[in-house]
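We begin with a single chain expressed as C-alpha cells, specifically the form predicted on its own.
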Amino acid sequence: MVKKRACIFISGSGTNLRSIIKSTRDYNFPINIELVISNKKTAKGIHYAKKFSIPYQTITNKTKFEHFALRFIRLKKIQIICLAGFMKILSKDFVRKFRGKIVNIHPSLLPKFKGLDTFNRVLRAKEKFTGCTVHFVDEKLDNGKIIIKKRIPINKDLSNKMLKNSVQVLEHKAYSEAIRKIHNLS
C-alpha cells in the first residue's frame, strides 16, 4: 500500500494526534505523519512528536504562519494535512491551495454549534444528542464536506468537562476512521 503523506496541524494537548499515531502503527493505515505543525511554543503535542520521531515544526509568528508553514509542507511533500485541535483559522489563499486535502475535526454534530465554546452551547442548549464531525475544510469557518459524524446521548447531568471528555472519546475513533474512508474514496 502506498501511504499518503500526512501534516497534522495542533494548538493544543495533541490527544487526537496521539490517536493518529497509533493508527499508523497499523500497516493498512493510508496515512503516514510526516510533519507535525504547531502554532503555539507550549502545545503539549508537540511532546507525541518527540515521543515518537515525527518532525515537527513550531511557527508562533501570526503573520507568517502560512508562509512557514507552506515551506515546510512542500518541503515534506505533504498530500493530507489533518487539523487536530488546530485553534486558527486558516486564510482562503492557503484553504484554496490544498483544495479537498485538509480535513478538520470539530466537536459537535456540524452543522450546529460552529465555532468555539461548543459544549457550552450544547448544554445551554438542552440538547438531546452531540458528538462529533470530522469534514474537509473550505473557505467557511466549520462548513465544509462532512467526512463522518459521531454521536452520543447527553445526560442532563453532565459538566462541561464530563461532556468534553465523553466528546474525546469519539473523536479519538473518528478521525481514523474518516481518514480511512477518505482514503477508500479515491
Ligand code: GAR
The other form holds:
Amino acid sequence: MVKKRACIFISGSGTNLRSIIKSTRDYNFPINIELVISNKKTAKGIHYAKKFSIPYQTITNKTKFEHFALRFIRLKKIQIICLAGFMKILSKDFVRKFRGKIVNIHPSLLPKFKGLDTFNRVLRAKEKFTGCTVHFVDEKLDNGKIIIKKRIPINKDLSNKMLKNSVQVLEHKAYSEAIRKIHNLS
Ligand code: GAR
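Having seen the form predicted on its own, could you now give me the structure of the form predicted together with this ligand?
Time for the whole complex; same chain goes first.
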C-alpha cells in the first residue's frame, strides 16, 4: 500500500496524536506521520513525536505560523494534514491551498457546540448525548463535511472532567477510523 504522507498539527496534550501514532504501527493503516507541528512550545504532545522519533517543528510566531508551516509541509511533501487539538484558526487562504486535505477532530456532535469551552456548554444545555466529530476543514469554524461522528449518553451528575475523559476515549477511536474511511473513499 502506498501510504499518504501526513502532518499532525497540535497545541496541547497530544493524546489524539498518540492514538494516531499507535494506528500507524498497523501495516494497513493508510498514512505515515512524516511531521508534527506544534504552535505551542509547551505542548505536551511534542513528547510523543520525540518518543517515536517523528520529526517535529515548533512554530510559535503567531503571524508567520502558516508561512513557516507551509515551508515544512512542502519540504516533506505532505499530502494530508490532521488537526489534533490544534487550537489556532487557519486562514481561508491556507485552507483553500489544502482543500479536502485538512481533517479536524472536535469534541461535540457537530454542528452542535462549535467553538471553545465545549464540555461546559454541553453540560449546561443538559444534553442527553454528546460525542466527537471528525470532519474536513473548510473556511468556517468547525464546519466542513463530516467524516465520522461517535456518540455517548451523558449520565446525570457527570463533571466536566469526567465528560472530557469519556469523549477523549471516543476520539482516540474516531480519528483513526476517519483516516481509514477517507482512504477507502478515495
Ligand atoms: C481534543 O478533545 C479535541 O477534540 C479538542 O482538543 C482536545 C485535544 O486533546 N479540539 C478542539 O476543541 C478543537 N476545536 P489532545 O491534545 O489530547 O489530542
